[in-house]
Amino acid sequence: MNKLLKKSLLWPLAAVAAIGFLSVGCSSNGEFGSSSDAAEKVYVAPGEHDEFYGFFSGGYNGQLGVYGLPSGRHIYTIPVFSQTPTNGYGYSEETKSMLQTTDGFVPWGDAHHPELSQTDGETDGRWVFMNENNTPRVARVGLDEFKTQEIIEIPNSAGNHASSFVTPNTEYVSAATRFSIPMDEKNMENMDVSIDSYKENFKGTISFIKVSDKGKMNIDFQIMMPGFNYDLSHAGKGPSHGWSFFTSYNSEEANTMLEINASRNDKDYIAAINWEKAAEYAKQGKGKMMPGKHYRNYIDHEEGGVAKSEVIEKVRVLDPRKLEGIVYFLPTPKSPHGVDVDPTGQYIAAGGKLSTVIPVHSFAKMEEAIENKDFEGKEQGIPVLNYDSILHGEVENPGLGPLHTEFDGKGYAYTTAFISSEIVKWDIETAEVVDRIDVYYSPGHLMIPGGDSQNPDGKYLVALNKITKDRYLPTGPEMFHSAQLIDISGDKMKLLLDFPTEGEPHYAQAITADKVKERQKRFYEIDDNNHPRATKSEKEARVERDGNEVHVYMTTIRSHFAPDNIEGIKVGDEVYFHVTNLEQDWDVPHGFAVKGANTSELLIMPGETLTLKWEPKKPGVVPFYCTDFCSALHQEMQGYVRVSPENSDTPISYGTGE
């Protein structure tokens, strides 16, 4: 056999061997040696619980998704900023007020960044806060009942992207305007001026929301800022406790074609806010009380869980040009997006969208530069620190489009690179890249359980990818986003799992399940139900007319309503079904729906009272029924309402028919 023939026979064997080599073992993209190895890492046996709760923002669905980790199982969805037909949130009379704003009733929100409450710099399992970008709001979700308990509107702001980030003892939740607007500095009113007067008239605000021990939120103070776009934030910790850091872009103050005109400067800024000093100024009565009308909506647990609203007319506004030492600008290349403080509190990393490096600022050097007045100059009256004086290091070759960073608590940071679709691991002290892994595709945020606290768990990383494409069965043009779970317990990152997510999960946080599950409320004690229209026994069930208002005091228990036959309702009446679930056992809700209602069903938890408003439009007999399959005789759980003409004299009557 000649040499040429030998070569022609051997090269396919070499190719097969090469393909085989790439198909087994831990490959360069960090995949496990076999799918069974990865599956074993994420498998949670039937009946077993996940190790972590994961809280994922729903983005444009306005909700908060709850996932188990490492399985990726979708456990629950908490309604926050949007009406939810699943349980009537935002539709029921008890919850409508949660969505009140100075723009009226706003039934939709753009949720972005969930943030767990902290004590001593660690997640504590009390609450999750989450911001709304479109109509500036911040919500507090109670993890005892997994319900939204309070929403506060942010005045003097347009867009609320750099939110909701907490200080290490949840003293404050911060919020910053994304879209600066023309504000009259005398009365904070949005001005009717030409848009091209941007540099002259547009301003931004950064707000600090005080959180009481019981969770009540109020805006303690706002800081008037130059008219940049404020993007993201994180609070300092350890030595940097008392400070918060906010990225900004558009220091050019452009008002059109920002993709070009807001990318001209080599550096924009991180705003370093000394919130402890600002709070002290506010406590001393410095700054001015200015117009700042906003709503605070909250669930009143002392009155049966009914939502209430209060309107607050003014806020305290601090001017950093007049109050020394509360704001400094840290020059940061280029159009920075994420800003993250490492667990030691010594280093501040920024993800410059258009930058070829990740700059890492030193808090100690920052303090020294402030002490020495080592300034490059001033920006609209605010000192700008010298970049070289405050720099700890620059991470080179961090991938294209670095955005967000989290930490494992072992001295390493992990940054998403949006354009090159990868996660890059780097050493915080040396600023050297030590590993990288491909993700699919275009990651925005990433999350490590506890990854922005002083004590990260450092076991898993979740990449929150913006583009799904071919990862799941196709569902037409629109599809869910995708998360990817990565093992970061060893030197090399290893991809474990893909799982789809609802809406657009901008950010997520996770916490060990033990911190949350033991404090769960399983049902509401019927004796403690203080709802003003509760019906605590079937004997109290009744129907009352007051003019054209009819109130039906109704109970549910397996498997009937009381009353289930109602007559005397007329066309033109406003009928309120106040439905109390008498069950006193976990996981036995009842639903309620009536034909022709222009709202959603109710889903009533044991011991709870909810109200559905119904306005019948035509005579006849109309059925109602339980919407939740509650027992073997669920189908029998139904009733009728007789509707008579508007001028009829049919008297009110009701009963269960015995």
Second form
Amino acid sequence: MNKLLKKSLLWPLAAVAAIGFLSVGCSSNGEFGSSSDAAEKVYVAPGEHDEFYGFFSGGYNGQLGVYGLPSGRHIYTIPVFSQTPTNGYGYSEETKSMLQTTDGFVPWGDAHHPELSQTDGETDGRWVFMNENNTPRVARVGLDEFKTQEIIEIPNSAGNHASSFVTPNTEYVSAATRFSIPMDEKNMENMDVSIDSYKENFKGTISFIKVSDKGKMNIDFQIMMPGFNYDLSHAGKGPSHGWSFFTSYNSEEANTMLEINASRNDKDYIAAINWEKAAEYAKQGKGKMMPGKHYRNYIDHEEGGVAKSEVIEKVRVLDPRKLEGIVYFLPTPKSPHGVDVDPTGQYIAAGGKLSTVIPVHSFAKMEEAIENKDFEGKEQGIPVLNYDSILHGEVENPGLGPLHTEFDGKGYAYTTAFISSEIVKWDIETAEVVDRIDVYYSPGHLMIPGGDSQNPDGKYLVALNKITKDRYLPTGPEMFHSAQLIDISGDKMKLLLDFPTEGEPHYAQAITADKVKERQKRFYEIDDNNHPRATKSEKEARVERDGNEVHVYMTTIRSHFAPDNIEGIKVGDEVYFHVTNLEQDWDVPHGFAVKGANTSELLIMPGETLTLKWEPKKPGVVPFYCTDFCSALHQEMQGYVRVSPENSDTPISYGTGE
Amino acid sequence: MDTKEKIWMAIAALMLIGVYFVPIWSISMDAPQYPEGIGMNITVDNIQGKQKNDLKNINGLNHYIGMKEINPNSIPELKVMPYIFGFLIISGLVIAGVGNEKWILFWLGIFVLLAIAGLVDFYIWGYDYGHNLDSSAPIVVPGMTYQPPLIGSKQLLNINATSLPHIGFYISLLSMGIASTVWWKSKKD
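Other form of same protein, the form predicted together with its partner chain, not the form predicted alone:
What follows is the entire complex, opening with the chain shown before.
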């Protein structure tokens, strides 16, 4: 729906774009393809490794795509918020609980903004976080095993869009609601009220998730905000460390036809939040513990690799009207979308999607204005600073529909212009445009490896485009979204490569491969397998009946199952195949599928145990087999289960070989 | 033998202690699907994978061609070898104490004989593993055997096996060399 809206928006805007081109003047360097040495620059020879890992949110596929850069090769997909048949994530008994929420089992998600963990303002390769917009959640993916290790639900949120952005030492991951909803101030419950009572009843929240050294996430506090739509965020750094900035639109507080009704005000706001101060308040027990039921699901291989869920009932809520100094509004033209802090931490650039300039606020001026109480007024009890007092500069002619900005660490900023389909490079100090390049077409986010950190690797830029048509072979009405790799090492931007991405990636992040690949797990130690139903050798393989539950303790190794003949299963039984992969070699998973199962196959990593639940419906002999091509005798890796009628007395028996 | 020569002979004997801490021989295997390599080291009392689980993985591969499982616990030589080196160390020290250079010659003779016996034994061991194959193995290539080379490289199906002496072997050689020099010098005196 979101996407349809964007696409239909595009057509009326095409005319505007054409006018924009004319009025902006020379809009690009006139290149419609790539530069002549592009192939050489993106060529990664067979067997050689890419320089960067790129992590691209999967949008509505709920996954995380991993790409090598500069080759653009798709190297992996990590399932995060969606059930995935590739490896049984969300289907197996061990991983199902990861998708548990207060709305029940939600096997799908709309993933937007991957964010790498940071230490001292630099990407550190420990984790990548990702938000889910529709059922508000934040996930933590471990880069030691490229698996989703934790998912926390965000309570009192109606759309987790401005998320998941980290502070410079990963002290916090922040999350703000996209939609405000009616929330009663006593128990924060969504209320059954008339939608046009928006202005009286609707509220938003901004949450700060504390991250422990081991990764454990918990919601430290929430801030109750006016009922706007919160859009994007970035944390301050260097001098602005301790602050986070959130864009908002719909300061009009409209509840219908926002296209027009939320575009009226000349300026909306960036909410500047002093999280350090808020954290102090929270520590002192300020604010109120309010209802805020939410799930925290986590999976830890050292603890057995079975996902555990805990339900947390309450959350601390801070009221900025009562706790002074935690929230200020920075007036910002016009329906700002992205908000980005430059690597020095001095400047805050906003992408006003309907604005004709890019406003750049100065953090030093903001602090001074707060000091001098240089307020334009108050908005629902929150001080609004004076636009002119805090402005560092306005970038003129930034293209139409400026959205997001990233930085190269060399004093330049790069902003996507959605409507005029270009990327504009500008000088942060002078706020002057120095270069621009066409992209194909309608870029949302852009990404420079480390481009939102204090130390960007300013060599490449990736434009994440919303429209792909005519760039690849057509595939019907729908096409995968295109990413474009641009060389930013010189004065002029140069297009190097187009590559399709899966789903609808919103944001992406990248990190030098060396920070990640040396710490990779190649297999799990079988001796350390603490799964409660692990089978650590073939000798222990067995089948046990417990009422109508049958537990099959099965092992796999190239190229057989133990046991591979099982009898005594009856219609109406709940059969659990606990399959342990005994291999201790890199990249030798085994698969397990049984005919007629209503879930998916399993893909079990070396040394791991996973469980498939199967409820046989009719008598007969049913085959099972290995789905992952494991060896020359993979095809022979199979077995049979005999299923007898419900009332039969076939005893449990099992075996392997003679 | 003068005092200096006695000390050198003692060094020749004592340096064999090092053999207990490093591998004596190594077999490395290269195959396209093992770009990171796989292999095993033979120490005085054990056979170990070069990397953790290498031995397990080699046994896993070997079962396709019907090779016996390499199980260090069932190889008697690995139980005897520590005593052989112990004997060489102690007898070498006794010779250094007594100072009779003729005994060095005996010591060297025994050492060389033991080394040759060791290599022959290693060859027989390799022959046995490479030839006595399970006839019901999944992969039977007519006429094919899988004996690793005693020393050097050999292509066995898709695997290139390289067998080479390791540090422990060179320590033994050095010990022999020092003892020979002591014998040569003290003979001239």
